[in-house]
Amino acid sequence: MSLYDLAGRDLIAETDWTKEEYDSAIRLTDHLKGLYYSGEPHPYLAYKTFAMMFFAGSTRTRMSFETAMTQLGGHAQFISPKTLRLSLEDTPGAGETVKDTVKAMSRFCDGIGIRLLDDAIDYYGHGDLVMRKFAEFGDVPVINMASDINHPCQSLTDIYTIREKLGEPKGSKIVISWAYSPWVRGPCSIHGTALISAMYGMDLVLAHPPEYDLDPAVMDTCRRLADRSGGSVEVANDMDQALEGAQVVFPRNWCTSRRYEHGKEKELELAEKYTDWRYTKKRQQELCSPGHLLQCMPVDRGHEADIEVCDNELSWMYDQAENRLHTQKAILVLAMGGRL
């Protein structure tokens, strides 16, 4: 394929690509992380302007995006969408429609990113739908900073990133677990870690308490890809079992599917029941192979991950970091039909 074949795609959900495509992306990275580093300048957005709509707060997506296009010569364009007429609701005395909103925005930007997920939303699978309604009205490609379900900027970075380490991923095990944590946070990374996983052949083990199954339909697409790469999906409810034999390993917090229903407090009072879920360093040495750190961040320091965890030499959190900036620019050129 060629790489201009993705030029004015939405990257919405991670199975909005496929794995040919990822790979198209993952080249492009090697190319533009070298010229990072050799200080080459490569403005392949020159004069193009990506508008970010953070209904949610980042750190690094936020940064990574806007430093992405200042290095490709273009502009990020930050809104919040407190300071906009938008209202979510298309019924009349609500406010500025999608539809509207996004058809202007149309015509002054080449791409539009959203981050609508956690607290930001009313239930799951709004953040989505908020998305997909931008894509369905607007004429330039509408990218997922994360949502309530996806994360496939972030999944691309790590499933970079184990390459980057490891070399192939197929066969390598990975484990995705759920980790204690007093901070209540949806499952979008979960979500396309797993799915990038499984669409690149890995051993995929899933490891929660019985209350923290994951969205069916996920699920489902992630045994349907481990079937087509070669790869394999399986759910664990014992966190030492799972990590027996792991390569590469992700802490995590999430939600359990009730979150919306039933809110927060009772959330925290289930996690409660799991204060022995963390990635320690003993479960390090003593079950993996060798169990390197993999972790979107922020990181709950001392919870999800022992500190030694999160700082000796098998972490790669940092590097993982750096790689959004990479894996990002490869999106926007490819997705805003950048000319190498």
Given for the second form:
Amino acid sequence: MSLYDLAGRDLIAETDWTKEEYDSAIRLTDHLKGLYYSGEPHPYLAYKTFAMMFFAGSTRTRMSFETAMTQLGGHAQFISPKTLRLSLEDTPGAGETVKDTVKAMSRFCDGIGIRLLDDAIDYYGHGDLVMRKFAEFGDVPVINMASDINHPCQSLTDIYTIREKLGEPKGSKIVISWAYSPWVRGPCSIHGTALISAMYGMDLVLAHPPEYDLDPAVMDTCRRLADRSGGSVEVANDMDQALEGAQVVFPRNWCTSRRYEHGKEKELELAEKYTDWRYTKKRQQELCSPGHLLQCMPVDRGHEADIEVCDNELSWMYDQAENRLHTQKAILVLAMGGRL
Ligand code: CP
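In place of the form predicted on its own, output the structure of the form predicted together with ligand CP.
Complete assembly follows, chain above in first position.
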């Protein structure tokens, strides 16, 4: 495939791009990271603008995309939807429609990033639906900067980091484990890491208490991707058993499928039953092999993972955070038709 084949393409779910297309993005990331570290200018998106709509908070995603556009010679425009007249309801009198908003935005920018999840949505699937509406009516590529279902920029970063640290990811065991935290978190990064691990042939174990089953559609897709890649997918309800021999561990809290029905208080009550689901130093030392910490951050230190596990030599999380910059530069160049 040519590097120009992805020009104009949206990236909303991990499966919107094929493995071959991610392979191209990974090769381009290597190139861009090399230029960055050798101090070579690489203004592949000179004079282009990326509009970023954040319906929910962010540290890494906002900063890495803004810095990415600066380093590529373009501009990132931060838009708080509260400062617009936009309404997601699409009924007369509610506010400006998604269609009119994105049609107008498309006249000013070359790509649009959207983050829409957690308290900014009314039900599971709502964020994805709205993002797809932006993509349907927009005339420039839409990049998902985290929705209720997917987080493809994080997912590419995760597989890039695994590959950078371990080499070929195929055949390595990764455990994505539910972990206790009073933060009630959406599952987008769990889905994303699971999907990309399956796509790259890893032996994936999803460990969680019985109430925390993941979206069956995402699980089906993981199994289909693993069949194709030679990987495997297992589900376990025992954290210790799941961690046996894990090379990579992603401990993270996620909410149940009933979060929008029964509310956050009930989620917290349920999570309190499982406070022993933590990635501890003891578990890392006694069960894993060696159990590198993959954590997209923000991490709930002392809950999701022991503070020592966050800080010891097996932790990849700051390198992983940095790689958001390099992988997103590749995504932006590919989707926005950069001059390579
Ligand atoms: N991992 C991630 O998306 O971080 P932020 O929420 O800080 O953007």
